[in-house]
Amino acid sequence: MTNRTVTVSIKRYNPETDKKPYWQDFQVELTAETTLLSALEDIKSDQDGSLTFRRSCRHAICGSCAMMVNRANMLVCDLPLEKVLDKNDRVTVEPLPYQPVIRDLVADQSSFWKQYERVKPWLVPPEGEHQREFRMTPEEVKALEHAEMCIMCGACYSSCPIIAGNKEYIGPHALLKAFMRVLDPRDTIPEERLDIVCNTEGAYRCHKVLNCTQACPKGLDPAKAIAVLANLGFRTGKISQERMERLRSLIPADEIPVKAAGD
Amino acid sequence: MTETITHDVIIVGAGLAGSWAAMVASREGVTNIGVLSKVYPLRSHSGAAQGGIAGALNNIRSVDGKLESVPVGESGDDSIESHMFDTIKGSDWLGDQDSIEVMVNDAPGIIYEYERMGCVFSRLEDGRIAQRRFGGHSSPRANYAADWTGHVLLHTIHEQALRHGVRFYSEWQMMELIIEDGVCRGVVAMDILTGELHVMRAKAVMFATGGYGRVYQITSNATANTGDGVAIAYNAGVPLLDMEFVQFHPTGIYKHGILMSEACRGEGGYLLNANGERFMENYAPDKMELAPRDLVSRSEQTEINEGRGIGDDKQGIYLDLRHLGAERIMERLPQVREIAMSFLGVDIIDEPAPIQPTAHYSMGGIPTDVNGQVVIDADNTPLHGFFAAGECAAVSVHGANRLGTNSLLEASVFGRRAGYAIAEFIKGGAKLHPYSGDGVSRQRERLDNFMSKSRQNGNGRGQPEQVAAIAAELKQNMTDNCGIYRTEEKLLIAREKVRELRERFKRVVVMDSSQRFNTELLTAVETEHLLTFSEVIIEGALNRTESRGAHFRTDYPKRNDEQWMKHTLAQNTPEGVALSYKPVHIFWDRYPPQERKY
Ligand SMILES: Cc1cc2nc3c(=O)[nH]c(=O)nc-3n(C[C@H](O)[C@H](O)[C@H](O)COP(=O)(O)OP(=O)(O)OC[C@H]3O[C@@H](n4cnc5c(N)ncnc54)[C@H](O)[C@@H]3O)c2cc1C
Ligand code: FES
């Protein structure tokens, strides 16, 4: 049954004016179309313009709106409000944890982005001009386990107990990216990547708590990716050779051969 | 503390267009580039694109209506010329054919470049990039990555921009464009985190700020798509081109507007009215559901207006995908399926999804040449140091109606070209022109006014107004009176309403008085932009007494080439919007105007 009044309980904090965070309840009208994001928008436009949160795409693809809802991290834009109400018709909303709060539901994701850049998220392709696409098989695409679908929302990062205590840890989001690059047959620096991530600030630090995989709104499996990286770490030295072989066959016969690029 | 920041190049916008330009200019040796984005770069709206990016790669062909891969060594049926003709026809002969030629020629190359940079496309068995059909294209030339094509393209180009050392200012909002004596000198921008304003000086400025769909009630656009760049350029004296052309996409989620990709129809989906009829039979018997968007949206709207809509308010239509089967849906349309489940509670494998037309794409914008150079009149006079590309620009490849998959292509191709042009401009000895103006104080005053106590008390000039209420009334007005079907009568109402709202906007108050991350204040600024260019859309639509592409006048239902095969140019003057016109570039010997039938 929809069309009733429900309570959205929000953790508020403005470091400019508040000594510490506090909870504030808002009443909103629930209809069949209400998402948690649309409820926040309604509160902002009708009740309290100072309520602060991030959002943009409204359909779970830009990664702006990850928050902690009833103590679990998720995207709020495609989340029907009714689904997260408790028996008292109430839901709690907080910013993603383990990071400084900028304001209300906006977390400071600096360390998250720093780690993302640390793993060199870009592909380093072979040098040389090519007329056409590399021939990557559907199986090779599948082997990436849809890691390319990661929207960098931070739900996994802020659910990881290691991140809670140690911001030097690379984190599930960036390790997933590294996994995707190492497995991509077009990449020329898999060994260098393994050097970056296979150490005690990276894949070897993971405690396999699997919170990240549980938190991912896209159904991805960073924990598994981290385990794959950790295993590959024991094989460094052998991977370059295999990659060079594969790289040669990536390019259609009528095109120039490749040489590895430095980066 | 307010400080002046200096770069060789400032690019506003980190979607495909802005990121391409930054990556290329940097790769070409321009080291001092700053890219501003009001959302974190990877959150730019380009990432929301689902269906594909056009390019005649000839990996797939259609044989007796079935798609099969073209054996290596054999040539397919597609060609650059065919892509060109489809785009011209789609544009209803308002697209500049010289620009279109550049875009379709560059298309295969830029898709291969994406692929080489690591973009994860869907693949054929033999490893080539997979392609599907899209509306208005006569061959299957939408290159795709499942139904998250824009997402993988955006991540790929952003990563490569980082690789080439581009500096990003994330969550910075550009507020003003600085032009003095016909020379562009920089921008004024706010660091959203601190609320501080800064002058950012540069030898070259590029806008890549995306579209303006948020001015409509039902839209597929992200909340960031408030047409800031378009409004800010207009306020700085740059004319806008063809703003009255706004595309409505046929398949937005009922009541939400969120997109169900055209790939749904590309893969073979049906549109059904309340009687269960595939009504496209009556409007485009040949192309059916895969007729171009303007035509399909109008057909839906006609069905709705004549009482054959679905849903509690009868404003919906069914999109039926059941016959595709679970396997194909899960492989090719996984995101669409999720979206329908979340927003409609419908599994498209088992049930048809309620949809409705949704404001989707802005054909109009800042006029440029094919190298991103902004041009300010019918003679194509360049504005020194100012570039633009992507949805905020109008190089006019889409004319009166864009074909699906052509805009990821446009943003990429013209972003890349702008990158080369900017690099050449800088390396050719461009100067940092002096600026001693008071842009920061002007913007500070504008913002302070929104928050002023005297306004909150009514200021003796009537009741204070709420931003949200004005924005809501504006969007409703544009939807009702300047939407899919337009008439003089409705457009006059629309004009009056916008005038009223502009007056009321002067009394708008922002209650949030914090400097830090003040999103209420930014919403006020964005709403002011919506009001600014709404007037331009309405004036252009009123004056254009014909129907062409996405602009449909019920009182002038025919295209009128004699009088109207020309671009609208709208200039900001103290008296309001001043319209003039500019010829369309037509290759008369090759692609003369024809009737547009599907
Ligand atoms: C739901 C959806 C699906 C689509 N699917 C397809 C498709 O399948 N195929 C296709 O070809 N096209 C598609 N399109 C269209 C296409 O995605 C866009 O036209 C294209 O991505 C625009 O790219 P852009 O770089 O111009 O702008 P955007 O990607 O919108 O980027 C705009 C940038 O400007 C920044 N910005 C804006 N204002 C300011 C400001 N004031 N200060 C600082 N920064 C600012 C933003 O932060 C952002 O970084 C789709 C569009 C939508 C809405
Ligand atoms: S608003 Fe984009 S993911 Fe939620």
Second form
Amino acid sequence: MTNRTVTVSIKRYNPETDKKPYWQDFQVELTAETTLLSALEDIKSDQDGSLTFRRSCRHAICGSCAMMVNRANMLVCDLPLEKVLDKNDRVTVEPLPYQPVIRDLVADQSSFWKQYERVKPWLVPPEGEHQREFRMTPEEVKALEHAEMCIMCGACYSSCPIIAGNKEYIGPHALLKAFMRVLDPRDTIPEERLDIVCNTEGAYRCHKVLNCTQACPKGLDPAKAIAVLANLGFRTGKISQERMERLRSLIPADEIPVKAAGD
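Since the one above is the form predicted in complex with its partner chain, can you give the form predicted alone too?
Left out here are the partners and the other molecules; the chain alone remains.
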């Protein structure tokens, strides 16, 4: 690829000095190795040191650099600049929508983290010493691994049309984590979790437009997880009993681990 100059159009806004957001164009040299993040870093280093954005790992595992690129939410760290240029060699970059802007490309994610904490995303294990292993079916392992891959970038949250008008909606990111804990056989409060998420501010509010699934940079399916939670909500009060019956079917009575001497 022959090096050429392309345009990165950035939506700028500093609440302390600007009355409203505005667009600013920057010219950058495109090479075969140029990512959108590296282009932003070059702009900040060589053209305008006041440009503000988040970034960290550069390997699409921390979720820091989620932005709106050409009106679609995505991570910019591993995004080849060549792939997002239009026919005029231009790309537009904005902060994630539906959240207040702190400055330039940095959105205030306070509501995002508030809803995450709301679902109690931490594991609540059994009290005392557990004497036998937690057995799981391959399907359950696959479902948990799917949810664990979420990097909390906010791309799904800021693509959800419900968030635009209702900041009390729990959001697809938190509902995906709640799904993970409800299905985890080590967790002891599945009924409490379902009470938190199965209501009109949670799984029952989902419009099923699938924006969250389309926006996820890791290829996850929060929309499907929300649908599963909604169905489980109709069985609240029975989940714990069903889980115990399932575990009994997976663990023969003679397979209870025995502690070795000296352990």
